[in-house]
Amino acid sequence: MTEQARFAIGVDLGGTNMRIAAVDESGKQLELITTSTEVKRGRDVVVADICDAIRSLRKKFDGRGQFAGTGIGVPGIIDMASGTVLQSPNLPDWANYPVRGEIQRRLDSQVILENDANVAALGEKWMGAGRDAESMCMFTLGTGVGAGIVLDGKIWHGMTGMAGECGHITIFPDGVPCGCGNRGCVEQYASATAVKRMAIEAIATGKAPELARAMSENPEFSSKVVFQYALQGDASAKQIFQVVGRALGLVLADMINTLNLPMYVIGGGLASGWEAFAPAMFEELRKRSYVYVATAPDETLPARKHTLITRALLGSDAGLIGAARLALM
């Protein structure tokens, strides 16, 4: 990096560990320092630290190139105009806790705030699967679902900064309750805590003898475990990898008849289950979207414009990369 470079920092906080980065504006990360989150300690510790892996970077880096500021993904609800969280199921007294301007007096540098999804977005689009797309949108499939929709290269707010939130988008309307107040939504089909609330569910009836005795004989019993045994033919587990798929095939129609966006990109850690999951989400989504079907990839037509849907190919550094991008815009 020479010394009229750009560098930037991004933090992706999340409620167990948090990862904070230098990245230069070719999108190469320089350093990275990974540690818990010390939640159970109190706002003041964890913004402390931040606060001193950032110092940390800055200093080593500062005299190699011209720092830009850091960006930051939180998990929540944001309020864009005060840089304030407004509500983080992962950081729970962090409810209406100015953040931005807290970090900002400490460090006496630009920092700029942003939901989680919304950075891992922005980072796809920059250095991943949606970098010769204009325009994306992102479904982060992990302990629940979020989303991020990238606009002509920004990301795309709405009015008060919680726009995206798809994960809470409706698909059956009497269904599972959902920790939001609504039934039905996305999050409670699609995401790795719903894999294993299904699994549960299916071992209950007796009806998944395999599952019962991996969760019998793994204390770790998680959703990779049910898409292992999917792999392996087991019906059960199969059957919830189809749901997986039915509920990412809802949700897709409806963003795609409603954003007609040439690219939607699936990512978290429950992507990994695309093999499981993706042909009944592509089965359902051509019954549901007739924009998808006039628009699906087609070698016979290569000038067509096409709405593509693929996977993520940053993994866990997406939230990371997008973060800093946010300093270097």
Contents of the next structure:
Number of protein chains: 2
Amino acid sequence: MTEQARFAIGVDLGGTNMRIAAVDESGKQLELITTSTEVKRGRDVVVADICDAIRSLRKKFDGRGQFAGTGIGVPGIIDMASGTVLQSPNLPDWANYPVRGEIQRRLDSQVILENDANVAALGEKWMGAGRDAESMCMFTLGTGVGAGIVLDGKIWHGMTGMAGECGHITIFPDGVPCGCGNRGCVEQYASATAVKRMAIEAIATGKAPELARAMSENPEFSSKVVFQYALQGDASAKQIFQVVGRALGLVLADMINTLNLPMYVIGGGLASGWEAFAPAMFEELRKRSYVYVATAPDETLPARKHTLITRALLGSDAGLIGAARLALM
Amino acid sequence: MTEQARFAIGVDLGGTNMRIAAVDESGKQLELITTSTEVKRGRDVVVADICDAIRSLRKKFDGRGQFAGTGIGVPGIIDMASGTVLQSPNLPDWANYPVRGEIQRRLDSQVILENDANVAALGEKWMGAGRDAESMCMFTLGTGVGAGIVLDGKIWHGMTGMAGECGHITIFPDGVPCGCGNRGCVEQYASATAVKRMAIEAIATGKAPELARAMSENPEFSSKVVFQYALQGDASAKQIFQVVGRALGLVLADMINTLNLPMYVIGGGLASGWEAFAPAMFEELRKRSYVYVATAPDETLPARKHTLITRALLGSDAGLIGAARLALM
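Could you present the same protein in the form predicted together with a further copy of the same chain, rather than the form predicted alone shown above?
The complete assembly is shown below, putting the previous chain first.
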């Protein structure tokens, strides 16, 4: 990094851990601090920890480049105008907390807040799968299903910053109840939580003996275990990932018919199950979206008119890189 | 209109009739020509008729203002870059026809093509329900269900001009087959065609005696007749409009969760059935979209943060006005 170069600090604030990195203009991660999020000790402690990490990174890199500011990805709904977290299931005492102002006051430098699914999308757009796409949508499959929509290079926030709540698109109108008040949201079929729930449901029917044994033997039984069984050919596990694929195919079809973007990226922890869910996803998509069929990569179109559905490339760094990008735009 | 004022010509090209109007910069319709679309006589005759009407309007208004060009709303999929109609169910011999170039050559003036649902949205945005909204989405409920998405004042076309195909969003995954290849598209439940189909289905069960009599007595049995019966309290007709409302509520919930726009406008012929479908639509929407619930007009939010769902104001003029707007932007 030269003295003229700019750098920013990106914060990926999770309910369990927070990751804070200095990132330069080229998207290179200069240094990373990972620490636990002390949710139980209250928001003041968490904010103090964030500020300490930012100060420490600035101290190290200020001499080597120009500091552009801090971007923070927060899991929740944010009022962009006031820099307030309106609602955050994983950080309950942050509701209505004007966190941007609080951190700016302590650090005396610019802070930008953004929803975590949006910063992940921005990260993949900047340095990952979406590098060559002006517009894209990224689905993050984790505890829930988040989405971030980037149109002409910019995050589409909508009127109140709530755009991209695509995890709550209805795919099965009479389906599983969701915490949002709806039934049959894609989040209930394509999140890590959903995979675990479907495995427990399969076990309860008595027709998934392998998964039953795995659950009894493994106290950390999770979607990852189900994915391993699917890879090994277990029928129940494979069927669960077919539901994931079908759910993603349905929601991607809706999004493609609506926005006709050149790229849709699938990230988050459950995206590692790609091999198990992708065939059903593409099969469903071809049935559901004639816009996709008309623009699928195997049709006789120039490549710039293809709709690409692809895995995220940055893994858990997407949010961090995207958060830093907020301050470097 | 003063000599310095600009005017444009808007063309609303339908499969049955075409309407061609001179419109001034203030959105005022100066003169309208309505004529039948001679589809059976071939595209050359139709194009000649369009050009004759444009010449006649220009002759009349050229002295009174500056001509800005012609916008044409076409029912079909358009390649914006080449000004070609790729596909048009109602104008079959227009497929792959470079109509923009053809008309420009004959008239020696600028022509802009646009999809008919998009020009309707642009018309309502400019002079109708969406006047005060920077961004909005309009659903046109006619033979099919079309949609146009306006973001920050501009039509969102997507990569290949196929954005806004929201009529083909899946609302019931195992539902009625659709011409697009999918099943359960909103178009199969919320178009005039769908209302007529549902009425015929109800009559076939023997449980809709009033509708059965209406159909036998009226050779022009249509969605309008079903609406009249719904207004008069006929249970079968009311139930059909409840399905329409439920379908619209489902698709609006998806769109609100995805884009968080301030306004969604319902237009097209079937929108006249608003009283019969709106209660079920709002009921479904409140169940399905927590983003809507958080921004509904009766919540304690400033009005600029309300999500408005409203009827179109321009009726069948929306497309005409929007087409003229294309040349005046």
